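Here's a solo chain for you in structure tokens, the form predicted on its own.
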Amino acid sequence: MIQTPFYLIDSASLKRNMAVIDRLREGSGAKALLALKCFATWPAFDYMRDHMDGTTSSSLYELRLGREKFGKETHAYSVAWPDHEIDEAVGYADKIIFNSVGQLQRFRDRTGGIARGLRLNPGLSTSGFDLADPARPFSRLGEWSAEKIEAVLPDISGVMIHYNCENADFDLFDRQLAEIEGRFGAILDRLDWVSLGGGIHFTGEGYPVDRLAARLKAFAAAHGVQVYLEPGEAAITRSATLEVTVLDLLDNGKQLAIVDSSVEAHMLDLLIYRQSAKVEPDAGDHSYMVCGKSCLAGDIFGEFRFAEPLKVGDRLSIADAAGYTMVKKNWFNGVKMPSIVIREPDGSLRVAREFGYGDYASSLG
């Protein structure tokens, strides 16, 4: 039996996922890259290379993962690229996409052997978090003024724009891309390509795939620029638990049980966007606040039902737990952690990776 905890990549849930971006490429004439930032678990590749067209990266070691683990066509993209690190990023890329005007000038002459692009912000989102804004107020993210990016067109054969954020609305996204269009239309029409970021959650339960297919494919034919897509959600969502282990049981006022993992070591996002972690069924009579092992207060999973009462010893399966986790997971408190398995088509669980105490003291020094 493998020791939690683990994080488990079913490869059937992958291939349902796959599905999907395989019917929106069709449909569209879209290209599909994965989104390292969201998950990089390169374990998991076989099982999405050949789905997707590529990778897109928001870093230079995201770049070259992407470039030696997936391979196929490679994105560069960072807010900031320094001096040290253009032409090794160079070396990896098919396209690099600057964050400014000011980059994309600094490094002109030491990128003319790829295309390159920018970023455009189109001072819209989806996103009803601050934090994760990219057109609130003062963003670094991006170039707003359509005069700036259009004195340096000759410069680039296209732009990204990131603007969604788990939208699972097409009506909103068509809106939203047609105020795009409307005020940047000049701009598209005298590009190659138009990557449309990531964060649009169309392989949620019920999305119009072929609606989101047939506007990609009009706004593509309308602009006659290559449409990309980064997903990187939508490429792996429902397919990865973090299974752990009850290690005691307390009653505080409320049922708790603690289990061998960390919700700020193992599913960081949960504490920065104040969400509870998802355990299914979720139902029957008996309620417990789970609760991670590490010191911090707030180290809570969230509170859940189940059918029978707990005891220490028992498994517990954290749900939808491959976006942003294995790419944030920390060393905080030293706990455990969480190891890599894949379930194979056949059923079998794969180890493809473990980390011990040499990686924390690594980590450190």
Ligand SMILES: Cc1ncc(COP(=O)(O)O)c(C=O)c1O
Given for the second form:
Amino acid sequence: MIQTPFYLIDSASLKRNMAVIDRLREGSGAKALLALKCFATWPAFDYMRDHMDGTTSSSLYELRLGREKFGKETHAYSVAWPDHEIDEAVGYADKIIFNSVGQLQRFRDRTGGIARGLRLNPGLSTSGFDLADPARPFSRLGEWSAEKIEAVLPDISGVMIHYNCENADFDLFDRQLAEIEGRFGAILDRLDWVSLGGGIHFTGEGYPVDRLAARLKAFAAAHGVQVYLEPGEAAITRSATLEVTVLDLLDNGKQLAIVDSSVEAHMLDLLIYRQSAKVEPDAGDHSYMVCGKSCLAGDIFGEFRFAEPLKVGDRLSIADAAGYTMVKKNWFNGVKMPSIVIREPDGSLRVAREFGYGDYASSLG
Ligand SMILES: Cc1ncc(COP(=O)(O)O)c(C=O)c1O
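Alt. form predicted in complex with the named molecule, vs. the form predicted on its own above:
Whole complex next, starting from this chain.
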């Protein structure tokens, strides 16, 4: 028995998502780069590498991890590069994508050996949450002005446009892409490559993958560009759980179950975006609020239904725990960090990493 808490990555579920990525790549000619900001658990890369074209990054360390642990094509993006990182970044990257004209000009002479790009902010997005909306007022994420981008076209061969956010609506994607083509078509026509970023939920149930493939193929042909996608969540959705154990039960007007994990430390995005965790099947006569063990009053996974009353020692599985979880886990309260376990194709469980007191102490001094 593996000691909880642990993230359990299911290789068969990864394979399911990878099959969709393969279908999209084949149907569209687009390349798919894993967005490491979402998922960078490199022991699982062996199940992804043959189905994706490489990685994209948000920092020097992600970039290096992509180059060393995934290989293949490696894109380097960062909101801002410091002077002392740029030469090392160039050493790992196939393409470097600057967030601003200022950064492009500052580092133009030191990045001449690799392809250069710029982040274009189209001024629209699918995000309804301003914290995560790249098109929020005054957004620092990319250049908004076609004139400014046109002035530096001789120095770049492509642009990155990330504006989707868990967008499961193909028609919305189609309309917004047409809007971007309408406003920035003259720029797109003069480029070799365009990355449309991440945030397209094309591995979700019922998504019209073949329509997306046809749309991307038409976009590539219309502008004469190689299209890239940067899936994070779409690559790993529904491929991991967070396995926890019930430590205590309380009745404070509601039935409460406290588990050996913490939302704040192990699934932080749920708190940031004020979402509930998922427990499947979430059915039965017994309702519990499942809570974390940190000191934060609102450290709550959510309220779920169970077929039987919970007991101390019961194992619970928190669903959909791959994206933006392991990359954000932290040592708040010194809560034991979940191990990383992979369910291999033969059904066996492999412990890829355990964390202990030494990791906690060494993260602080
Ligand atoms: C530039 C860029 N590319 C790719 C992604 C991945 O997005 P997702 O995980 O929603 O697919 C993000 C997410 O913020 C991003 O900012």
